[in-house]
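In the block that follows, a single chain appears as structure tokens, in the form predicted alone.
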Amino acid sequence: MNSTIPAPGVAVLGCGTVGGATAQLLYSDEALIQERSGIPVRLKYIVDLDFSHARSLGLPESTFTSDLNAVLADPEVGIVVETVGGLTTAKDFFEKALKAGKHVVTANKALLAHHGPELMAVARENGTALSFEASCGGGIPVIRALTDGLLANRIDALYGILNGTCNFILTEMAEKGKQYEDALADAQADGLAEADPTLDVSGMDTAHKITIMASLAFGRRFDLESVPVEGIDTLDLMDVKFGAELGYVAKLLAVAERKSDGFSLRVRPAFISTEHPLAWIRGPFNAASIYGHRVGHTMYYGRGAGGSPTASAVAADIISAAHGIDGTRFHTLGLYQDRNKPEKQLPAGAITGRYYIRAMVFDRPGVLGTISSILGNHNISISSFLQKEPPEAGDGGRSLPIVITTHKTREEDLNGALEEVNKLEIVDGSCTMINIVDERPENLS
């Protein structure tokens, strides 16, 4: 274990949005950081091949270099910040820095979700450590909460809105009635979505984050590939509106729960009551609800992306590393993935809950009775029913939406029922199914 405090010199690898904001924060706020932390943390290097963005931020040319090996050989550099992103080059830089005895700070959730245990093992073998507050929730200190403030708790569940792009899009759809494509275009125009938004809207970015958070919350190792993931890119505005009529808000929800027979991790659109605390999270903001057996429900809210908020989280890790706190935590706590064996992850079919179902059906006698009968045969009880007939319909030739909500049921049973419903001649296309997530009761010991 490396118990010494790392040298306060910092090297930032990559000067894009997050790297540039981090370098700018360290350079501009050096005096403030020293005043508040008591340690003179200093930006010594910016490592990149193109420094146009760094120059636009007014960062000192004396910090610019493309020679990573020279940076890693400098004994005054104790902390390396990886903001390159991706899985290949970043992983190579990561390993080189750790093997050179440097503490590594990163916001790279994809790298940690795919290769976290491997990289943590490299850090441990070399007496170094890694910190990743900025990987989940941008500027929200949720990693710090899991590895510090909530340590006395058995964590039972995590619920999170962890992608600002998706939350912005869903807010636009719910509040302004915009179609998904139009809301996405607005997000791109405002700089809240990439030109290729697939990683965000598919749910994979959120899956990376919940995999990391769940591993720390439960002290287990989870397989990203075993997390059921659905995005918002197929969500229909019709369902958002019907959900609102029923008193629900659509959110891309990340869930991790401790169950008696394993752990359930999932990412997908869900309906939550307008009274649920997470329903109040609008626009590009993020939030995480964490339930502990002693503390009960705690909630963390803030900006989940963007250069400045993310740089704030990166800087917090730098300061903590310079104090020696993160190194001690990394080498002491048993929560990290490399110290735990793979855990049993339950399939989506094992989930028990309430559900929203929309079927497009032809306006013929006995439609509801037929569908109700199939649901009943699969032990699914109907809670409510809603049908609105468009003005131009009524001749039996056009399909009309019917909406059903269920009482608690096993998702596997519902999937089986909907397979039968989808085969009916009276049903046009496939049914839409959305989980209704109720506010979790506190389970205080």
Given for the second form:
Protein chains: 2
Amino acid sequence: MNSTIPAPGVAVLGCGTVGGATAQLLYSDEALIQERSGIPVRLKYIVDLDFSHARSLGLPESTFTSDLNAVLADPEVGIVVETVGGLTTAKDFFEKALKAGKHVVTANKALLAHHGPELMAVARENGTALSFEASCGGGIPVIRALTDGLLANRIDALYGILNGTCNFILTEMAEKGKQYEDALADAQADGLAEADPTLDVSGMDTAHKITIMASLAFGRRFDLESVPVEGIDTLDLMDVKFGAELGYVAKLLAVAERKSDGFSLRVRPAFISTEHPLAWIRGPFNAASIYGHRVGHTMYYGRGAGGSPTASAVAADIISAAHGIDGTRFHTLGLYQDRNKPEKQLPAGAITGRYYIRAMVFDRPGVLGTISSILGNHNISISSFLQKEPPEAGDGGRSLPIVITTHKTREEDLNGALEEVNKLEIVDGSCTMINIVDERPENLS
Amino acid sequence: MNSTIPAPGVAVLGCGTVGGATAQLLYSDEALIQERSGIPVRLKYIVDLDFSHARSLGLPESTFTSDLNAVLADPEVGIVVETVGGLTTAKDFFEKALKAGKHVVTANKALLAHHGPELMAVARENGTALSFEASCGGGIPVIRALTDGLLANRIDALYGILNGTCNFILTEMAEKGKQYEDALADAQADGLAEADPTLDVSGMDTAHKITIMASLAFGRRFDLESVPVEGIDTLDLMDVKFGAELGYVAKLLAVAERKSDGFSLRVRPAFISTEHPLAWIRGPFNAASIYGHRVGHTMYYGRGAGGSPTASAVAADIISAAHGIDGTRFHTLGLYQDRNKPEKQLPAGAITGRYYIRAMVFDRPGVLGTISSILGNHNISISSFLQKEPPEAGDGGRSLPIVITTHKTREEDLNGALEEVNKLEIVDGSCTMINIVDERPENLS
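Show the form predicted together with another copy of the chain, please, the one above being the form predicted alone.
Complete assembly follows, chain above in first position.
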């Protein structure tokens, strides 16, 4: 157990979007925070090399410094906010701050997903702690649900829409019929996507988050590299539209499930029934559904990114740190990754579920018969079938989409079947396969 | 600040639905809770006069006792769960437990809404604390959002669907076209409504909850008696249906808003646009939307009642109490009612908004002209108008519904106008008026 409560002076390392918003919140709302929390939290330093953004926010020059060592030597600074981002410098600063006995608050999911257990161990060795509410779900207090509100539950599953950029793009595609590239360009124009959107649209940002959340939910250590990840960058508008006809909404879904033979973590586009609450999440909003054996289904909704909402979560951690609450939790709960052994992660093939398959076929007689007998040979039974009339009659040279949904099947059986289907001459290119995620039964104890 | 962390032995007072489920959770999941929380929380006593329910749950006889004084004298009991319910005995036991220095955890919203500040003061005098996550929103950790996750925000508004019985009944009315009485009977058959459903359907249970939540959200003291409350027991299926035609869902909505001239708390049926996340909440589920000046709109969703979900919240409080975390918060935060002065509450008439009005009129020429000129005289402008064809042509003796929606207006102006309209000979009975609640702008700082 940590013996000391950190001093309420705060140093913010890195004055980018989140660091700037955090510094601005601490500076403008100092009186509000003291009134509400009873703690005199105070912005003491902004550590960076370039202060143009800090200046544009009207932050006080007296807090600007480039001397990290001097900041870490200041006993009035008990809490360090790491908003440098990335892996290299951030990790170096993070460790220095922990070794100086500071409580570190971060929004850096990449760093935690890659090096979480190592950093937690450094914190423990130095009698301090770290907090990372802002790393998952932006302003939504979802880390707190896992480490506090739902602590008396065995968590059975997590389903998350955890990337606002992707959800904005998918909402534009579904509701306005935009092509992926156009929706992405609009997201960039609105400041909702980076110039290089790879981390978001590839699903990797979401993979970082589900790895962190699943670790706390299940009290296990998970390996980011073993999470199957697919992004939205290969998703075809045609599939979004066909899914909608079938009553499904396409979402980039992070799933973490407890199974009888291990845990399954995965990130990929999924079709969610429009009856499921996660199907309601539109635009840049995020949400996480958490299933506990006592509480059943709970869901947490809000802005998953942006300076101000993320700063709200960082500031909540600063207050909890200054109360000694986050330190108590870090040193008492059994959920943190460094306290747990690496856990068996099931490959995507081990999942059972319903699937949507779309093949482009040349309009020849017998095509459905051929495909359905291949599926049958792999023990996959068809639930529904959809074939669109060709737009121009008699255009025999063009391939046309057929859509099949399956009953519950094991994904590796389906992979085997589709490998055969893809080899058929009547099939143009490769089939598209999307998991249909049904509403999960609550199984309340 | 409280100096001691309560011993992790727990006494549950009152073994009804919630008390029984809490005792059962603590007993069955003792190892799980210790593994996750790091705290050896243990069920030590069940205090009641009748143990038939406790026996039916398989709880150990060794915990059964009727001797509250002996329980309170046991130093191994640091935490007392008050699940007696009601106001009289519960309050007596609550105070005794606090005076014995125990940390008290409760789900009793009526008690807190009526006597919260008084009980908090007793806790403070005795160097102990109280926790009440389970009092609002059942298993949803929404009290924690207000006292922890959103602490760095100025909260501007709360909107809640906080009664599962009412939401189940309204969902059945809206989706299956059931009359109120039939939907209520079905809720009773499903165990979702009490034999005497008054506390739920009158809106009073919801009023208890919004009073507690608003106090924490705004850091003010509010008076339950000054909250305008209307239930769903007078809601007509016809209005639910007309609302749906206009794109609205009828919900029993609790609202607490910060206004420039005070705070408005109210509980009544409202029409919510189907675009608003709260419109999605179906069946017995609950949700609360909380708007903070940094985080924007966040929403918390889950089961608002039932033994197991409520016990999940009670157990979260027990763990936080045993960690010393709830004690720290109770003694540090400025949000608790006993630390704040009674606050000015605005009457319902002071609200401005859009309204739905339904009048039953005798089908005479000029009726709309007469009503609209009365509204005009009170500065109320009409946004839309709906008149259904009479089911049987020429049946001049029966009154027929007309529906008017207004532009934004002050409710007291509308009340004045409707008073005049109700006096018209062409109007049969009194008009029905329902507030239309639009999605709130986030106004992020």
